[in-house]
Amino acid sequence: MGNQTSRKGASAQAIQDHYDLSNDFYRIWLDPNMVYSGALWQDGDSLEEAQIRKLEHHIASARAYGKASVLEIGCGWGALLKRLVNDHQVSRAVGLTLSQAQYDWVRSMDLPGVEVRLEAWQDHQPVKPYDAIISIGAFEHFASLDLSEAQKVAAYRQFFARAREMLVRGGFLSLQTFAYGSAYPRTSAIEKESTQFLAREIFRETDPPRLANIAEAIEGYFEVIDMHNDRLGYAKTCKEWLENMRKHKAAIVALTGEAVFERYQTYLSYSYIGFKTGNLDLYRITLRRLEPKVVPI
């Protein structure tokens, strides 16, 4: 399961091309905790407050409070890992990332109880199953644009099978991913243009799932306990990021150059439109590990 040829999603190089651009670059326009995924908003929230609310949602969804061990697949710059050990009495929080910059950042925080690994989920071999698993914003990288629908489902089933193996009996997986919108067919000119742009310029070797892909992929591995589409929350997040970028354009251009600023401005603009119109969805899904059914003889 861990061999490179069986992998259908973004490579380590593709991930690093995006996330390793510059930690200072992302610090300029993300919130102070550097959370790079759709936030969970309530009226009056700042970006930082909405991102913390999202992290708290996933901790609660995974039933992670007070657990001995929690795995985060796609740990970013470590905001969730930090909350798990500092605020939720988790003894050991393990984060996986393919980004060297993120790995170095989390290591530099030197958090007791936190272990970060520069490793793909396919390669991770826990000593024993985790009490809870959380994955925020990684799932969309698990399949590439050139795959058929059947191949994408197969790639996602590989992930859910592996997650189930790494989780205790009755354990919970809290998953967040953006996806193609369930309300519209994937036919509009702007959607095709934005999809090609994102795959070429921003998230190489990446293609988000459809809701139907996820539903098919979990069969036999996990039960859906709760699911919510918060596409407007991600639209608001993209708008906040875009405003932050424009406010600090001079600093960004000085750090990375004009071309990077323009590329990311286009990316966030496309993303805002996609989530606002329903061409993109954002799913937060609570999943419980299924046990094999014993059929009486």
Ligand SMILES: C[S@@+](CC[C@H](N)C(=O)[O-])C[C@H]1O[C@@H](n2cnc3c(N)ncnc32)[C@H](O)[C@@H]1O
Contents of the next structure:
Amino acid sequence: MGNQTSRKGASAQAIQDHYDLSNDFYRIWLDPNMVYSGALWQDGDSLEEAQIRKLEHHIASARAYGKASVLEIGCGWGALLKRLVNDHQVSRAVGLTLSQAQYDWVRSMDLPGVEVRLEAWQDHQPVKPYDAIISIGAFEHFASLDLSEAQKVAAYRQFFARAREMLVRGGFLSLQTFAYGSAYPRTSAIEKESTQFLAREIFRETDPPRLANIAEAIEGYFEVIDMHNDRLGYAKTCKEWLENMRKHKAAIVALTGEAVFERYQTYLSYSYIGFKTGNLDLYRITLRRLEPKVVPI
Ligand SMILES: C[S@@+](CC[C@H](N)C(=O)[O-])C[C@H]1O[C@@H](n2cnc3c(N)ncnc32)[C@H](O)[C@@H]1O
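Okay, that's the form predicted alone, but what's the structure of the form predicted together with the named molecule?
To see the whole picture, the full complex is given below, headed by that same chain.
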């Protein structure tokens, strides 16, 4: 799986520690398609509907409909890949994940046109450039807590440079990531406590970006076409997940033990507070590959 020492973000081991906990565990409290990222809500939506609305947003944002090949960086349990080939006439949908459990799960769906790979974006060598790229909820893992701001920006620049290389000319990248918001200075007590807890207990070797990091990192590679901050949508998603967990506490405890239940309850409560207060943001960004060479008129 490539040279991990040159990595600036979460290693395969750190990713597997989280996502390979148990597919049955995540099935209990995520929606039926097992989408594990902030949903896009409209009045009256169930969690499942709001997750599908979010997937549809990214498919439209990446202009993926009817394309020959689409790459998903961080494909989770495959909900987007499935939608691309079943509902959006995409001939080949390639998904990357570092989680063995997710990889096995997507493989077992056996979807014509879907190729899942247990591989980091840093190692992926496309046969030819993709027509569109979508990445939802993976960018958070691309830098770790021990990095300086400059090192984080450098890590993100590596990602955008690589994503640009993997895209056709004029291609779109639809990105979703949560990020540190602007509500508190980064040194405030609540932020420090929750950041340390999440990095230690939930998402090891992982630290989310700030908007300024992303803005700096895309320079020369991508331009912003559209961007929304939907932090309240992520707060509502966390609330739904938490309620599902509490409703099914007995089943979860039987599966994973009380300590895991408590840990995830704390994680989702901290996340809910973060998104509700603006300590955390949730960005959906439509990016277009920059073509620096202009023919003078
Ligand atoms: C929170 S999950 C989101 C999954 C899915 N996009 C969704 O919304 O349900 C993060 C995903 O990013 C993947 N990931 C993390 N770091 C990665 C890397 N360097 N290369 C490829 N995938 C990575 C994980 O394996 C996981 O599938």
